[in-house]
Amino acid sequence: MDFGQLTSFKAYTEKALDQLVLADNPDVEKYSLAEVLNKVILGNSLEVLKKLPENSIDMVFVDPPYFLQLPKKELRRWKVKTLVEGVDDEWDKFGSFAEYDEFISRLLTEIKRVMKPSATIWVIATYHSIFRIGKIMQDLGYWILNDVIWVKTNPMPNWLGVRFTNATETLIWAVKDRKVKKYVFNKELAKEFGIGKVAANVWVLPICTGAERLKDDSGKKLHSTQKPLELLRRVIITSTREGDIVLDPVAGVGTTGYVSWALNRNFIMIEINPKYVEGIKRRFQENWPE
């Protein structure tokens, strides 16, 4: 990725830092655009958006649980012995398939009361859950636009070689209903990244690695799936134009926001895991990686 596109990027100071997070207060009832507005929600999503106007974002991005359901087991590569880092984190256990859709049909549908008439919505997943997820948007009455592959350049390995490696995720992206026709597709900036000349819907890009990663204290990763910033990249500037307001829900690290802000977006991020929320301010206040 270009960085030296995102000539926008400053350093974030204090006074702004400061006012980058809302703690969201269970007394309120609703709140006005302008009191969210490029700010970090510390919140339950499913709460905190129902606090939020309707019809007022241009562009929603989700990167919800994935409900990957691994063995209990360590799971060590193959030749070297060592632990692999998967994803074994307490927002990603569901009890049931049943807990999940529910969970995710409760945040689609406070999702769609909030999106402009013309707005869209992607949502990434991995095999374990697209499925389940464009379902459950089908049923809500979303309009699927197209299914967008990234294909992993770095991808983990299968260290057990029982089955192929899994090097993509699949991001669904759509409109509140099939009959919403002016979305935002700059045809042109698509044309960079697929397949071809055509816009094709398949990404070819690395997962997050480097100094790009968040690290904890200890130095640790510190979100298990951050999305790298090229793929929100991409996301941002085909489908939504310089001034329109972006939503992630579920922000995890702050990517989407960060990107967004980087490119003359506006952004409403929401976030529960205050490790998660520290980390955004720590983004925001650091450089754009060179």
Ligand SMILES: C[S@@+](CC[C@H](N)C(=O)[O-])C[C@H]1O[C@@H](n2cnc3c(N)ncnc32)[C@H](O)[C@@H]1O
Second form
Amino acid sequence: MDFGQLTSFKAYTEKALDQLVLADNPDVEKYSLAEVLNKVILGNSLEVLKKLPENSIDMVFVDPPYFLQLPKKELRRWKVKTLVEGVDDEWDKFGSFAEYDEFISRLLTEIKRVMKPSATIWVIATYHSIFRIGKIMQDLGYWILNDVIWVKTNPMPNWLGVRFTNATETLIWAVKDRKVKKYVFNKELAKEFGIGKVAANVWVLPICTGAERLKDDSGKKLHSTQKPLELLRRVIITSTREGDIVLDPVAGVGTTGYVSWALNRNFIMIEINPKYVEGIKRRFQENWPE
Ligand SMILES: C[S@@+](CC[C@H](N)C(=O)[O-])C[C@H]1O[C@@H](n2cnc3c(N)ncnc32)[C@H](O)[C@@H]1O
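Next, give the form predicted in complex with the named molecule, keeping in mind that what was shown is the form predicted on its own.
Every component of the complex follows; first up is the chain already shown.
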């Protein structure tokens, strides 16, 4: 993706990089906006969100654990029998649907408090959890504006051939409550990737592969669910203005903050896993688009 076509982005300087990460201090009760702006907070978002100022965020992007509930036994490809590297991370494991719902509900409750009255929120998930998340959002008073269907041009094949290949994820786009009318929707930009001349709710684009994908020291994917830059570009340009503050409370390897910064928006990211936070740092340092 060529950010340069969209904006004259600011270089992320060594000094800024030094100050990119803020480890949450359990003794601190509140953070000012200045303390957390354009920072990655290493910590548990259920705790950290409570410390952020209320009504301060313009847009939230949430890509929560999926609770995929994969079978215990390993999955091997049909015929060739090589191992399928799915999402099998500790952060995706919950004891039950009730436990998962509790986590999502607490997260969305804390998020609502920090959203400005005009803010919007995007939540992305697969069929495993998006329906539960939608219900929880409605129960919490969020008002759904759209569901946007991301059609993947290169989905993970269904190796066992026992059901359709799942080639979509759903993004729910919502406001804090149904009375909110003044939120940002850049319709003209949305038409750029709609259907014909219509700013439609179907986005066709590939999953994150190749050079864009962050790798660990052994050359394996650093994060199993890193989202494509282009997906975040669409989210950000359609629902924010330059200078806005974008929050991602489950940041992974920081795709949201990275694209926000490239598009002249501010960001606040929270991630619990130090390994991914290191990845974010590396990304801002090495992969900055020239
Ligand atoms: C689906 S991934 C997000 C991927 C991200 N969108 C990207 O492009 O890299 C969800 C992330 O939430 C993080 N996470 C889970 N529980 C958390 C919590 N309580 N606080 C902060 N981060 C959490 C996990 O470590 C994981 O990296």
